[in-house]
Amino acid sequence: MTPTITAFEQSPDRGQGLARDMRVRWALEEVGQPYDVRLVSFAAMKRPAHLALNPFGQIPTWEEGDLVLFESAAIVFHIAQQHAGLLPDEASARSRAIAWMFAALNTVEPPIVERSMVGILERDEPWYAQRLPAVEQRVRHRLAQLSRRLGDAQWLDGAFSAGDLLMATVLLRARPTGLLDGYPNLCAYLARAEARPGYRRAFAAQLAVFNGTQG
């Protein structure tokens, strides 16, 4: 059965690959699973039909027969469990890859999202100039820890996994701030992720929505 995911009808990221349906598209492309996309407006996301799929009124959602999922990481994990290629077969390596999935979203992403929100929502506030350096220091702290752990390795733990997929999408959100530039190995890591054919196909599909050229 072909799954259906939801995505923004008009993405606020302006086709930069930052909207969270990108994670799901990329995972599906990595494993070669066809999928359908239903575009939703911001108004439709708050209506009962969509809230029945995602109680928080967000995207993406996943529908596959009777199975309905929300939260991008949960959907990526489901894909990784159902298809080879995103989680190692060996039990310990598989557990470590899952740990990196959690680390990406629970440890590395929060300060990066906070930095983005400060720049969007608080730029005109009187406390902005004082608050920004502290927020950026928290981002640098996490990036430095990640950089030390990655070192010269290609991926976080052996072969590319769902942990790398989620971590790369988190680092993409840091790149516009310029804070990632201080960590050459993380920049190279992100470039490797973006060079993967699955990523390129997912990015092109998401960009086509923004450009109004989706087939």
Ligand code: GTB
Contents of the next structure:
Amino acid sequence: MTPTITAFEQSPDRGQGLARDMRVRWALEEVGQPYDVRLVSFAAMKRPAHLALNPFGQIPTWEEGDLVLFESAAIVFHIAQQHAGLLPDEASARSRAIAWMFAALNTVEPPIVERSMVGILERDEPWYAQRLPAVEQRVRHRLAQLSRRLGDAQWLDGAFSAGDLLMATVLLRARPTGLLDGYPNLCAYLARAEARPGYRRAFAAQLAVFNGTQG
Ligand code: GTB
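Hand over the structure of the form predicted together with the ligand; the form predicted on its own is what we had up.
Zooming out: every chain and molecule, the one shown earlier first.
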């Protein structure tokens, strides 16, 4: 059965691939699972039909027969459980890859999202100039720790996994701030992730939506 995901009708990132449907598209492309996309406006996301799929009125969502899911990482995990290629078979390696999924979302993403939101919502506030350095320092702290752990490795723990997929999407959100530039191995890690054919197909698909050229 072909799953249907939801995505922004018009993404505020103008097709940079920073919205969270990108994670789901990428996971689907990695495992070779075709999918349908239903585009939704901000207004439609707050209506009962969409709230029945996601109580928080957000994208992405997942519909596959009777199964409805929300939360991008839960959807990526679901895909990784259904298909080979995103989680190792060996039990300990699988648990470690799942730990990296949680690390991406719970430990690395929060300061990066905070930095992004401060830039969007607080730029004109009187406290902005004072607050920004502290927020950026929290991002640098996490990036430095991640950079030390990654070292010269290609991926976080052996072969590319759903942990890398989520971590890469989190780091992409930090890139526009320039904070990633201080960590050449993280930049190279991200470049490896973006060079994956699955990433490129997913990126092209969401960009086509923004450009109005999707098939
Ligand atoms: N925890 C949820 C998940 O992972 O699925 C969070 C989902 C979420 O934040 N969805 C956002 C949304 O639907 C889109 S991705 N927002 C609409 C709303 O809340 O009304 C977040 C996002 C939006 C825009 C950019 N950007 O422009 O760069 C980046 C990320």
